[in-house]
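Form predicted on its own, single chain, as structure tokens, below.
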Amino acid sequence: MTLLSDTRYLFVRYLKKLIRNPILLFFSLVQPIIFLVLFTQLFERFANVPGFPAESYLIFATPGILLQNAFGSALQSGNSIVSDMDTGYLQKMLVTPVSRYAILLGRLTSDAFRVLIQSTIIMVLAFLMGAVPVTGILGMLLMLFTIAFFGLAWSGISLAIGLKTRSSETVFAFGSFLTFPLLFMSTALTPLDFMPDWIQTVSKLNPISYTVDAVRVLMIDGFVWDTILSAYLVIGLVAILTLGSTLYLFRKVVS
């Protein structure tokens, strides 16, 4: 029970920090909202191209924009652990009886919750613009769960870099370097069949494509479990690699 209670305490602590400084929540929303409001309107006629897999570009691109936000937010999670080390908060926690793993779990769960809140805001805005999932409320909840799981898995990369380098600048630079290449070489904003052959090959190996496709079928087609479960398998493998690295580096820091 100590691990659960300590994790809950630290989760609440990070949540209070977010409430006191809501700009942390909305800062990373600026770009996805611009994509949602302007980018989808700019390319709306893209949906008239023969073979396009959705009735409108808004409905097609909304899952990609949701994943863009989750991916970008997850890759900046390491800044928080760097801040805790720089301010001495982490060192203070290590001299208390708090569970060591709770320190990491509290951070991971709070980051996933932040992605969940941001995704809800984007989804509500998309709904008001006309992007209505065919799977209804249950589908929307499953979409949010999938996105939160995705954000949790990818935040491990950022946390591992933060623990290794102890540099916010390095975490930010790495996140900026990865975000757009992986986003645009996936099915987030463009159907697979519309891509050049070499980008199609990269997209088929890109974990973002699997997650986007899972969210998109919930938006457009329904509960296509083969696609959804394939995404969960890929996200799970990413989580094992990234969170395993984070746990290894965290043990080195606390020891």
Contents of the next structure:
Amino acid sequence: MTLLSDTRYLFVRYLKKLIRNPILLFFSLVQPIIFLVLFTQLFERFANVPGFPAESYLIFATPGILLQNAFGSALQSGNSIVSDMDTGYLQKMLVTPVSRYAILLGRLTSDAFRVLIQSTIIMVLAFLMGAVPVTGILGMLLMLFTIAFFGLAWSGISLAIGLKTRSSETVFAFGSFLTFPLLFMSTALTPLDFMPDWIQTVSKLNPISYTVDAVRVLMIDGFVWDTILSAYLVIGLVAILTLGSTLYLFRKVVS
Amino acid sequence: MSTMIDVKDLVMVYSNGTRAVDNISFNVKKGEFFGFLGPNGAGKSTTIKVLTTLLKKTSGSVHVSGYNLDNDSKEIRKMIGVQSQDTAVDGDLTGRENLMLQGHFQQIPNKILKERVDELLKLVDLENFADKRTRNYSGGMKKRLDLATTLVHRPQLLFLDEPTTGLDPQSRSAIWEYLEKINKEEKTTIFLTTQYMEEADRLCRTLAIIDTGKIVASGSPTELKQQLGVDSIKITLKDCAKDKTTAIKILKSLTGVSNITESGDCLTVFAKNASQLIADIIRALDSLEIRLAGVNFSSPTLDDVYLEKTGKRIRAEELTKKPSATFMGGKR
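Now that you have shown the form predicted on its own, what about the form predicted together with the partner chain?
After this comes the whole thing, all chains and molecules, with the earlier chain placed first.
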């Protein structure tokens, strides 16, 4: 089986690229941290409204900010494959016997790992600010795992667009175009009951809401398995869809 | 010698209808240093992409070291090394890491790989920069590293797509030396494309010239030059403007002269066996009291062969760019 060893080599390659560009990692964290510090201050009094489902806006919004970050990172994932196509590195890999699927898997796993690192940093910061999850360390680990899985599923769509268009501008534009509408029309930053009816409907159909809800119950309520499992179901469906199309497009590029 | 590459009736048509390779056949023997020449867009890189399993051919048959391209692409990938036109090294990795990664792709055991990477770093003279990130390498260093990455699994067959384009003369001659060395010592078969005739003349023992998707000439550099068979004699007159017409008239009457053109220096006479004709030329001009400023003769170079075979035709891309020209042509 060369798939596993090749995936490992490529995972390490992407990891090195990530670590050696710390400024990129730093700037990708600026936005979520601004949200965490400023946004939660701005909306702090939201928590005083009767019917608000948490004791502070910070603890309510932290899961939303975590997923916003994961979502944004995942949607830039296609850039790396575009850059490998542009520089000819993809071709250089393809003329070797390297496992074709390892090229994708190495990318996806390293993207998930990146989301894991970023999420840990945000979570620790939120913890220090007072967002203490009721489920303790185990809950935090499950939260991180859920977020990484979520990131993996959404990386697929970005990779698919990268493979199809071969343009990092398009990948970037698509990512920024998708992030805000999907995020604001989910339960990431606003409780469902506070939304107008039509946005409630959109939010209920929005796959992001399910993951936010799962991370949020781990933060506020405890191990509510119904909510957590339905999140996994939804992420799983998204993954099959996005990764399926990625695989299809990748095969076309590779053959 | 047995055959390394055997191409029969290869056709490659892109999905947009471009017929990049139009029914070519050729073969390359084991241990050969083979040159594939042609202008931009002639089909060189497309041919390489097909032979290196990157592109699916439209029709024809290709065998590499006896393996059929259609069924055994995996086996072929294990035995070839490919340097493409764009230098593809990962700028975030060091030179050593780039080589190691390429070795991992080729499934070379770690212990052997480490030694080989050291050898290669020495071969391409990058030992002192091995642990620096390649982002900071110069263009020549990157090209050398790129070449080294294609050699890490000791390929039996090496494809080099314009390996020295854009390099300074020092780097170029260094790369020529490595290539001659691995061709001679490791018996590596080399398939090289280039735009530099000097490079092809020095390195390659067999050449094929491709133009608009078809092979227009093939043979050893010497054979090709002999086929062209015409020497050129450049004649400079003291008063070119005044004497030119008379000179052309008398030179045309000499036996052996096949053509005369006006050139920058004044006149160029094309003839077989120029060395024997020179005395006749001087005598003829002297008899009319046309005074010479210089005579210069040269045997055909590979440049002459190349231009003769590819230079005089209008490229298809130029035709499509100027629809009015074809329209007028049609009217005439």
